Amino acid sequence: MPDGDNNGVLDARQVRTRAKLQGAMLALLAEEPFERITVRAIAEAAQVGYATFFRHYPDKGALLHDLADDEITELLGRAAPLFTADDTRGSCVALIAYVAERRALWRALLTGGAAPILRERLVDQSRVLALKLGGPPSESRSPLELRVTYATSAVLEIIAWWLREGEAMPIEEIAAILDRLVIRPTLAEG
């Protein structure tokens, strides 16, 4: 949740001013590094004064999060079908095609260069998610949380493979992969 929340109302310049930093935020992160981008190049580029950013951030990494968690949120919630589901193949082209539907906005989360500290928030909700779904206290043949790190690994992998290199590749064949490498192996293995 962002700073200076003031019971969740926002003067109108607030809300504005946020979504520059936002937008400068995801430009960025298009060109380098989240670790080399300054915060003075964000309020630069958002044309916003320097000191204004930590009216509304404590740090980038701040930014970062108020961008991502939403996001990551509504990811999840995309993505435990594929584990619960009968039909994994379909559950992987709706995830797929929601992810195509905010391409933009994943390219720069998951192949620029925030991509590691995504990696690790969606693994870290990931295993907080799973653990909370529970299923039966795990006769498989691996330990869950295991199959857990590895999955949402493995997915965000080819995920992000494909909206940094594949794009020429239909939703329907980047899912069947995801379907057969990932979601039904781990499927096995549960």
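Now the other one: the form predicted on its own, given that the block above is the form predicted in complex with a further copy of the same chain.
So it's only the chain below, everything else dropped.
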């Protein structure tokens, strides 16, 4: 939500402050659940004034959404090859490794209070991407939009489960489950 004074354009100072706030949120997410993080703690960790936070975001949820937008785009960019790769298992490993590198953020995005909204955004963006990449309708047994919705939801559920309960499971093992339960069956349906 850019400040209105610049017609939606952020100046260098605003960009730096937002980067500090996002960095602080990431650092705090590594230590505790989103629900326990306060705006005061974010401002303190970012070394900005409490009121400064509110010049950039109306609440901590908006900050998380801003942070999530880039992650959603990156995750979708990494997930798209899953459905066209010759080596779907290797693509699954790359996707899970990416999530593992940003574990605190993805745990907050997929298992925290904002999870339903963010999942819906991911599914919607996945549909748009699939329609753009999918070309004309195929002779599939199932509509593309349904396959994308199912596959995206299933991928997110498996990742969320892994972040909540199965983190001790190695990346390669959860990737194999993802490939076996979601990717290969979805591709076979297409």
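Not measured: the values here are computed from a predicted model. Positions refer to the first chain, counted from 1.
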Let me spell it out: two rigid parts, one turning against the other between the two forms. At which of Ala68, Glu157, Val93, Glu44 is the hinge? Ala68
